[in-house]
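Coming up is one lone chain in structure tokens, specifically the form predicted alone.
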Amino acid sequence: MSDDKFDVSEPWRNSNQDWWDWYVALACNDESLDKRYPYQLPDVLTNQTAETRTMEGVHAAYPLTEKDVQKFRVNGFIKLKNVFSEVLIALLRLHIQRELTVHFGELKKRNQKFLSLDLIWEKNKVIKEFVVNKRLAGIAAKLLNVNAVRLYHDNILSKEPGCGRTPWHYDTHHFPIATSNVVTAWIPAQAIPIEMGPLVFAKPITAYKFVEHLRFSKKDTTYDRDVKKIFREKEEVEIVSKPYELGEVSFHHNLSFHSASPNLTDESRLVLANTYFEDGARVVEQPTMVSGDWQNFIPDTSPGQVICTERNPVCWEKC
């Protein structure tokens, strides 16, 4: 078998959307993707007056408990209810849909199964409030026990009807940031039942140690299948797959192994994912193609340099 299958040392030279098209193709799908479960959006998400709704509370501190923090540090992830109100989620969803339509056209005309938009916070003032966000970044900083966090980048993710699994991975593979103090806030823009494809986590956080010897394959589903097999065999690993309520947000550490189920509903699964990291971190010495378009997310910064660009603002710091 050629080593080229495993060589990811070359930089990624295409767009972030191209990266996602490649990446989701590396997931094994053992079940039919032709099933469809009807999904009914609640009225609060379809009400056309969402544009006029208030942003009140979007930056307010969240009542994170010490129990929450300890749970995160053991498991590598946590799901928190009522991080944002239904009204705020309705406003976020409205603007996510607008951005997707501008870039990809109406839902019925889209060809790709997984859509991605990044750095939208720089163009859309409403989405910026959900990205350069003290509430989310404050949770991330407290979970990590650090004094300040910066933004790596935002990512609007739309898993379209009929899109298959997202492969097993941990974000240490993807983020070219030389620290383990990295957290991604995953904000669904609707409730996510099992049939729509919620995130699936392997706990505890140390589950990655069982699979870190595996070589990542850039050409087929081997890596995803091997991780899945090992996790099934290890009694020490528990797979957690649960729905998300409206307003519920998950936070996962960059060492947390996770995947996502297929979207078998007739509605797009819309999510805003923001990644925050400890202020003072540097770019890793050797970014790879698995880091995607990282130079767009961390401009004018070379490997080994501290990350402190305007595109990576400090989103929360301890007073």
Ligand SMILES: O=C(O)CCC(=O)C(=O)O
The other form holds:
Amino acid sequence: MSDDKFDVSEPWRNSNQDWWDWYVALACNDESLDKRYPYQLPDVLTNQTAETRTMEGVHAAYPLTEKDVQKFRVNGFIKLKNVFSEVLIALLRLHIQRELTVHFGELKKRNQKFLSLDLIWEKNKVIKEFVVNKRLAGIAAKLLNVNAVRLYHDNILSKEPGCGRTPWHYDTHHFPIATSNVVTAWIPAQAIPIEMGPLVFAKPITAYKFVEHLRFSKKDTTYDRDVKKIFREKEEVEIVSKPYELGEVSFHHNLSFHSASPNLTDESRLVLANTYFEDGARVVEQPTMVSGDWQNFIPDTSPGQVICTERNPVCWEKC
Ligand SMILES: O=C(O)CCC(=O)C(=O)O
Ligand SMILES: [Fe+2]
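Requested next: the structure of the form predicted in complex with the named molecule (the form predicted alone having been shown above).
Okay, now the whole complex, with that chain kicking things off.
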């Protein structure tokens, strides 16, 4: 890593997990992370006979309204209820847990506080149904008003009990995709109360303009602190921190500034985050270390080239 704390020009040379370990360390945590709130999982998530469960409805079109679209355009994000039924979330959760156990071992033996897995859709057929998913990708395309969207990547994210905040950022910074038509669907695999670390959004979408001039520090929490301070001072910016119901999914634009609270419960905060982008987009000319493991997500594609690999399937297109 270069010595200049602002120099992010070199590529990321490690795994996506290493990237997240580094990234969450850049968040400031002024409140104690020692508190623990008990979290009771509902029966529907614990008493499963998952193998017999149906995937019915997983690809069905969601009744998105014009008002939803307008809200997304102004705010940069939207939270939609009942995107998936409780039964479907139970199935998703079971498979997320299985994959986490395969990759990181049993819960009690894990070292990291923020676990990340990607490209799981290529190996796990159930997860694939939730990633190369017409319902989610259709919502993303309608929010962006584009004719077709492709997958950038899937990300299973487990914020473990005691893990601190996720730093303030916008995903434009992370995704080496040369378009502002990018949306991430963030799908909790349980309800998320405030104490468990929901996403926190700054609205409106133009909030990024107040912090665009800040230099990103790769070595300490100054960037996160500075963004926090500016947002607190600006009357035009509202911080939205709300719980997620079971089945609720949020969609955020790559210009939407967001962070996440710490997980102060005694359960892992399990989420699947899928990123979709407008078909036809290219790789940016100069990906940085903040772009992480992007060559794994967009293989055999050089900066400036159109993204059209098998890892980036079209997930929804207008008929
Ligand atoms: O899960 C988190 O804490 C952060 C996720 C995030 O920033 C994203 O999905 O864009
Ligand atoms: Fe993000």
